[in-house]
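Listed next as structure tokens is one chain, alone, in the form predicted alone.
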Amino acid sequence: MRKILWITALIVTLSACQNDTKQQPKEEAGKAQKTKAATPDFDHKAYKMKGMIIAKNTFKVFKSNIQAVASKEGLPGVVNFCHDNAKKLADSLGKVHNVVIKRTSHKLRNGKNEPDPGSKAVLEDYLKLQENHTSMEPVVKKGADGYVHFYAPIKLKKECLKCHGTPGKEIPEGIYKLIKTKYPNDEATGFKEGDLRGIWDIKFLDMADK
């Protein structure tokens, strides 16, 4: 009888050890998953810094070109320059930094710059912040396309009212007619200084889930 009891106890002990062995990998796997989930799959801070530098440099290049054209050809030259060269300039700067540089808005001038779902969501968030008079900060996130995107607000400066203010007021009638000739479906007017004109959408090509 004692021998039977001893054998039974041994079997129970061995079964318990085997169950512990099976549970241990599951517990370790669970811990590994939690650790992986807690660790970002890319460096938000680094991409934010890169995005801010690229956006700042791109704005400086655009501004210097526009000022040079304005000094020689006036506002008509600026309208023509933006129509003919804005995308080319953004594309060439994007190749230098291995990114895709896009400017988009909730009130488009060029229909080709329509926001994708990711940009549209960021625009909507910024517009809510503007309504509440809350500061807008750059955003870095992984897009549905698998790429890391940097988003930042573009605030309208006073000198930009000549092309984006109110027609007949800040925008001279002749310039507005030229704008409508270049962009028949233009919606990018009626802004005030400091308004959200649109956003930067900078897509980094060096990292993607493909």
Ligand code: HEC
The other form holds:
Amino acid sequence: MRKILWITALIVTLSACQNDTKQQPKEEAGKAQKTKAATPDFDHKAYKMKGMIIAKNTFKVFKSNIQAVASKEGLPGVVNFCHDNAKKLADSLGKVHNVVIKRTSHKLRNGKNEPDPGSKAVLEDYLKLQENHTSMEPVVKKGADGYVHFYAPIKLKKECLKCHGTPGKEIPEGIYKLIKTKYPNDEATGFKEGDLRGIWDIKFLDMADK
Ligand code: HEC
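Since we've got the form predicted alone here, give me the form predicted together with the named molecule too.
Now the full complex is given, and it begins with the chain already shown.
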């Protein structure tokens, strides 16, 4: 008899746990509906996830290419590589994901990476957050072009200082000279580790109402 009571108690306890977990999806669904009501036309969360994965993947591909060039041709080789291939690489990765991948900045090296009004607004917001020492989160929004865009901050890391730090200090003189011959209007120096260097702007081509 005791044994039966124990078993019954165990079943009641277990099913109570199950009920808890069963209720969770309902709450989740409620939350999802609320988000949907605020943004009826597209799923922010899904685009944010996709954008984060694409940005991370693009950075990885850039990094592995740069490391390969650096080991053979040193820093000058990397400058030349970036000059000749940065856009091509971003474009080909974009095609794989059906997006347009751009890196832009408030302090540009290559004028062709100029921010459009949507990116400019995001850059300005991030710069304000930087001033206030507040963290910067990725942003998803529909641009004036009708496409969904994913934006995320690009922070300067230690290894970037060799080409984006202070000329003569972190940037060797010879490298700065080479950068200046390739980019006479270069503004992308004087950064410190942790500074906002620029942003990712990933435009999703799968959804637009123009
Ligand atoms: C060997 C030199 C070198 C290093 C190291 C380097 N960059 Fe650059 N960076 C460049 C060059 C050259 C360009 C211009 C590429 C082009 O023509 O689009 C550039 C462009 C950029 C841009 C595009 C916006 C613009 O100003 O045109 C961003 C963003 C950027 N770099 C971030 C970084 C970050 C972050 C790191 C470190 C993880 C880094 N860079 C390391 C040379 C370098």
